[in-house]
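The chain below stands alone and is given as C-alpha cells, in the form predicted alone.
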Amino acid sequence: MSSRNFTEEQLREIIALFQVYGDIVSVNRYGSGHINDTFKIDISIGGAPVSYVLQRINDSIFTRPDRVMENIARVTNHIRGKFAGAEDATRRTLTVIPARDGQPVARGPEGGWWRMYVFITGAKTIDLIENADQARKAAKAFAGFQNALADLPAPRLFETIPNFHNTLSRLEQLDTAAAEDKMGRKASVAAELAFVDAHREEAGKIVKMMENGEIPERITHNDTKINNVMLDDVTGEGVAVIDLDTVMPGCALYDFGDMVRTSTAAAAEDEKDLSKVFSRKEYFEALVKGYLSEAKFLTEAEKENLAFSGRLITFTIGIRFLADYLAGDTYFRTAYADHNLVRCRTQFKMVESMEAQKDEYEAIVRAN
C-alpha cells in the first residue's frame, strides 16, 4: 500500500535526482489516489513559478517500474507528436522529466522507485461525476487516446499487468479462492456465487472474440475513471488523459465498460443500500455520444459489444471484489470487515440494472 510518511528533507533529496532546476518553494501530498504516495512540488526558477508532480510508484503491484516507465514514455512522446505546434500542446498529455541519468524513472535513496511530471495547469480532474455532460467530455477525452495511439509504432507495449481485464482469470482467481476458503467466509456468500455461476456463459465472450481475431488488440487505458480526465477550467472539456500507470495492449471495449461501471453508477462502489445502487440510462448515452465522435477507428464487433462490455466488465470487477472478500481482503484496502463483500454485491446490482435495460442501450448504441 501507499501513504508512506517521508519527511521534507527525503523528498528534496528525490527531487535533486530528476532533470528540474531552481529553488524550491514547497513539496506536498497532492491528490486523492490510493497507489502511488503523490507530490506537488512547486519551484521558482528565475523568479517564475514552475509546478511538478512527483510520484513514488507501488512496486507491489507495478512490479517493473522501469517497464511502467518505458510504456509511459512511449505514448506520451507519441501524443506530443500529434499536437505539436497547437496552442495547448503542452496539456495534451503528460511531459516526463527525466532523471539525471536521462531514464524516465529513478531509483530513491530508501528503495523505491521515483518519477517526476511537468503539472498540468488551467485544468482539474474531479473524483465524483456530477452530470452526464462531464460523462460526455471524458468518454470524448478517452476515446481521443486510444485513437492518438492507433498508429503506435512497433515493438509492442509491455504487459505491465498481465490479464488486467481477463475475466476468465478473474474467474479462475475466483474458484481457487473459494475452493481454498481461507477466512471460512464461503457459506455466507452463497448468492453471489449462485450469481456468479449463472453468469459464466458469456464471460469468456470478448477473450474469445479476440483470440479468434473478431476484435482487435489495441493500447488502451485500463483505468477510465472521471478521475484520470484532466477537465479545462474554462470550457469543462477533457484535455489529458492521466495516471497511466496500466497502459498496454488490451481491448478498447475494456476501457469503454470501465466508463460504463464507473460513470453511469447512481450510488457509490461501496453502498450498502442496493436500493440506491442503479445504470444511469441518460449517462450511459452521453458516453456512448462522446466515445463515439473520437472513436473512429473501432470495427462493427466492437460497437456491436458497446452496451455489453460495460456488463462485463462491471461483473469482472464484482469478480475481484469477491474473491479478495473470500482471501482475506489482500488486494483492496479496507475500511471494515465486510467492505469488499459490500463492493461485490454493488457491482452485481449494477449488472442486474444493466440486463434490465439490455434493450435500450443497445438502442442507444445503434442511433450513434
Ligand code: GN1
The other form holds:
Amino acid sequence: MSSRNFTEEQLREIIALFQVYGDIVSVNRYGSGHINDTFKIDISIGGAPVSYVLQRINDSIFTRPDRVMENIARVTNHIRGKFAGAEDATRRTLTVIPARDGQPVARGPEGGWWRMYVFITGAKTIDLIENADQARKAAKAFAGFQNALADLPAPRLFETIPNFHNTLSRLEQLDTAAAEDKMGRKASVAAELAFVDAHREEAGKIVKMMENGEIPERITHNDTKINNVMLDDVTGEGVAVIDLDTVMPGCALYDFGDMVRTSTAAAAEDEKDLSKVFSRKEYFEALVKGYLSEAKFLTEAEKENLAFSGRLITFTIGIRFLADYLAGDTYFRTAYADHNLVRCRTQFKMVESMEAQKDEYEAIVRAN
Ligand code: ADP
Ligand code: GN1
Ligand code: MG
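What would you give as the form predicted together with the ligand, now that the form predicted alone is on the page?
Up next: the whole complex, starting with the chain shown before.
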C-alpha cells in the first residue's frame, strides 16, 4: 500500500477532535512504520512547547480499533503501575490523549480511526542498529516488557490479529496468493517460492509445541523490531516499548526471533544489495545477554529454541512480504513497485546467514 496523503487542514481538523489545547506550531509525517499513518504534532501552550503523536490506525488490518485501544489501556496502565514513583515514570510507556468525547479513538471526517499519544521525549527510535550494545539494551527492554506483563490481571487480552505469527497459516496465505497470482508476478518469484518449499518442514515446529503445551502462552509484544523501542538519548537504555497494537497472548520466542531479525541485520530491511545483508554473531550474542538478563521466566524448551526462533520469524516475515507482493501490495506500506519483493529477499538472505551460523548461535545460547 502506498502512503495516504492528508492536507494540513484535514490534520488540524482531526487534532481538534482530541483533548489538546494551544497553538499548533507544526504537523509532520513521522517515523517509518509500515502500518499506521503517524504524525508528530508540535504545539505551543502559552509559549511552552509540547509534542504529541497522532496516528491513523490502519483499520483494514486492525478491524477492531476499540479492542486495540482497550488492550493498550490495560497494558499501559499496568506498566505505569510498575514504574510508579520513578523519576521518569511518565515516559516509560505510551500515554493516550483521549478525544474530546472521552473515547480513546476518534473518527476523522475522512472516515478513519485516529488516536493521540504524548510524544516521548529524551529518547529516540532507530531503524538500523548501530552497535551491539544497542542490541543488548533493546533486548533487555523487550524482555522487561514481557516481564512486566506476566502478572497482568485477567481477562485474557484480545487477539487483535488472530494467528499473527502462526507460520502455518502464513504459509497458507502465501499459497493462496501464489495460486491466485492476481498481479501475474508468480513466474518472477520462482526462486523465492522454491526457498519457501525447502523450509516447509520446520515451519510448524513452534506452532505445534504451543498446541501441545510444551511452550507456554505469554503476553507478548509481537512486533519487536528495533524501531519499536525508544532508546534514551544519553544512556542508550530502552526507555519505553511502543507500537502496542499487537500486544496480545503469544509466544516469547516470536518476540526474541523478531529481535534477531531486525537487530542482527547488517543492512536495512529493504537493502537491494544482498551482499550487504547478513546476520551478525556479536549482535546475536548481545541480544541473548540482554534478553536473558531480564527474561528469567523462560522454560528450558523456550531457551532451547531461541536461536531457531530467529530463523523462523525471519522466514515468516519473508513469507508475509512475498504473499503481499503476489497479492498486489495491499498490506505493508510500499514506496515502489517491487518493494515487498526486495524485503522478502533480504529476509530469506538473513535466514540463510543464520543457518550458516546455526551451530555458533546455538552455542552462544547454551553459554549464557
Ligand atoms: P507503525 O505501527 O506504523 O510502525 P508506530 O507506532 O511504531 O507505528 O510509530 C511509528 C514511529 O513513530 C515509531 O517508530 C517512533 O519513531 C514514532 N513514535 C510512535 N509513538 C511515539 C511516541 N509516543 N513518542 C515518540 N515517538 C513515537
Ligand atoms: C510491521 O508496524 P511495523 O512497521 O512496526 C508489521 C510487523 C512486521 C514488520 C516488518 C501489524 O511492523 O508484523 O514484522 O512490519 N506489523 C503488523 O517490518 O503487521
Ligand atoms: Mg512500529
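Numbering follows the first chain given and starts at 1. Quick caveat: nothing in here was measured; it's all calculated off a predicted structure.
Lys40 and Ser188 are assigned to two distinct rigid parts for the movement between the two forms, based on which superposition fits each C-alpha better.
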